[in-house]
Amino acid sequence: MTLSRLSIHHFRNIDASDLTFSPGFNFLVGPNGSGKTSVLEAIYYLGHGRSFRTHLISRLIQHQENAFILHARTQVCERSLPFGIQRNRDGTGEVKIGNDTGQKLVQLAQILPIQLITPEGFDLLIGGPKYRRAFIDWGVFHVEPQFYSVWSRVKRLTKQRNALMKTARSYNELRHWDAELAPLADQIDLWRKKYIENLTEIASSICDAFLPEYEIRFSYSRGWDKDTDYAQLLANNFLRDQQLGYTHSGPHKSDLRLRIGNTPVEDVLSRGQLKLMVCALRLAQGQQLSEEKGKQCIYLIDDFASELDCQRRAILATQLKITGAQVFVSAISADHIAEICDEKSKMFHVENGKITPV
């Protein structure tokens, strides 16, 4: 799965450019604010309908401009499929595949599986849970074609949960729910139980390339105790969750949890290899996803020789080169990307919103 094509008008700094690019490296050189990672943005959003920037769309949209219009086409065993998506300041927009329009934005991930790395994806490891929920979650996500709405019933209820025991007077008026929830709750953990044994082996495979001198150990944490049954827990539980006014414990306090030894891994490791366990998870993510579905992800990388020095990115260019898949970089000099580029890859110098083919 390879992204052959790539439209963007009033997106960011860039009024309107059209792109092909190569199925494998493709890089964009350009000064610091350029507009080089606004295409990987661009990209981003097609995959995931929103940004790794902003949560606002007025940011997004060129001054004076309506809206900004992402338009692009994807190769899926040799089959074109063309798909994009335009988003209105006022925050309405529309979602197009194939000749389909009204088309969710969840479709738009599934055609378009992307992994990020970026100089602030740090809070993977040092962030609070919830950025390893979401990266168990991607994982799941494509494996598990039910996964979207059994999560998204899990929330719903959970947010009313929350709400009817401000004014509950006795768990019974919460057992009902409760019946609910708990089977969905139990089966979201055995999918993300599985989800993490599975990833483990080929993550700890790629941490041992990029970190051969530590022994990083994996485990999966639930968000309630393993023992325990989850509906005799919510009903346990009923008068301390009622005290604090929201359900304490459930699948959306899950957590993956990586050590050496005892310790969490970022209190040992320097930012350099901190970057590179980061990428060994994402580029693990991307191996399995191919192994159980036979899909390539596409990898952006910003900033591609942020914290790493010649020795590492060496490491990082053998690992994305061995994965076969299509790989987005950016970069402020060619100097940084040298150790990758071969007569397969694609160049584009970016300045002031201008993207121009090497």
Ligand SMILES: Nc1ncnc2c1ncn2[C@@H]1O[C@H](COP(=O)(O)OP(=O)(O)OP(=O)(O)O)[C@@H](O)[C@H]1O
Contents of the next structure:
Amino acid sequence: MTLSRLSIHHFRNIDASDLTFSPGFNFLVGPNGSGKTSVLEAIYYLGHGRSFRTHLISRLIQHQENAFILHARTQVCERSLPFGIQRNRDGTGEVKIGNDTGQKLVQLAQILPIQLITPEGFDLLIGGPKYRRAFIDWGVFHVEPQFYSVWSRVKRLTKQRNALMKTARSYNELRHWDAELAPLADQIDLWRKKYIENLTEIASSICDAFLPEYEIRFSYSRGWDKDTDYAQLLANNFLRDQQLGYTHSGPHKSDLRLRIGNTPVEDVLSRGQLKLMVCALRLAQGQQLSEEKGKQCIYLIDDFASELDCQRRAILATQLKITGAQVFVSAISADHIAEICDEKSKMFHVENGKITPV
Ligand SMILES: Nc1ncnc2c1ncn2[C@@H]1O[C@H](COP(=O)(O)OP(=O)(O)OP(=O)(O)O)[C@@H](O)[C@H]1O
Ligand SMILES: [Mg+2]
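Show the same protein again, this time as the form predicted together with the ligand rather than the form predicted alone.
Up next: the whole complex, starting with the chain shown before.
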């Protein structure tokens, strides 16, 4: 799956731009503040229905404009699919896939699996569990067709349960909700566990290429005691949960821990090594998706050179090339990416929101 075209209107500092891409590497080179990350953000928006920099639509719409519009065309083998999204300042908008308007963002996400690597991406390793849950769930979402609806239901039921708990006089008032919640939570746990088991093997071998001096251990925790049935746990913890005012344990608390020996990776690795670790994990997810679903994801690498020395940049470039995927790379200087360019690559110069093929 590749993005063959992208047109951007009124997005950040990009007024109007119509771009055709290489199915291999695409480089965005330009000075600070020129619009490189904004191009990556536009692509990311198409695949996630949100930005990685802000939750506010108004920040994304070009100053003095009322809406942004993104149109793209994907190429899967010989088939081409147009799709697009418009977002207005008043919060309304439209998603279009093929000739159908009124499509949902989640359908866009299914069409366009995207992996993003940014200089701020350390959150995956040093941030709270929510970042690692988002990481696991990206993968499960793309391999388990029912995941999105089941997980949405679990989140809704947990919210309703928390509200009800505030006034409940006994556990009996929650029993009915928990009878529905518990099997769905078990299902989420099963999917996540299976996904991590499959991913670990691929991730370990990619980590070996990036950080051969370390042996990384992966351990998934489901968010509640591994020997206790979830329905039973909810009943047992009722009084404690009521005091806390929320459901303490459950799939909303699961995590993926990464360790070297018994020490968390973030306490052992340097910043450059942490970046390589994040790259390894994201590449592993892409490879897993392509092995399991035959679907290739797109990689967005913002500020390619940050934190990495010349040798590590070469390792990252080699690993990206091995994927055979389409890659978008931003860099301040063409020197940083000179060694990755090949005859299939396409280079764009970015300046003041204007993107020009070189
Ligand atoms: N809503 C907006 N409307 C117009 N311009 C905006 C808007 N939001 C941000 N900008 C401007 O867009 C420019 C491009 O930002 P972007 O983050 O894409 O730059 P960049 O090329 O990635 O820079 P760097 O190399 O420093 O990371 C910035 O100068 C920023 O001030
Ligand atoms: Mg940038």
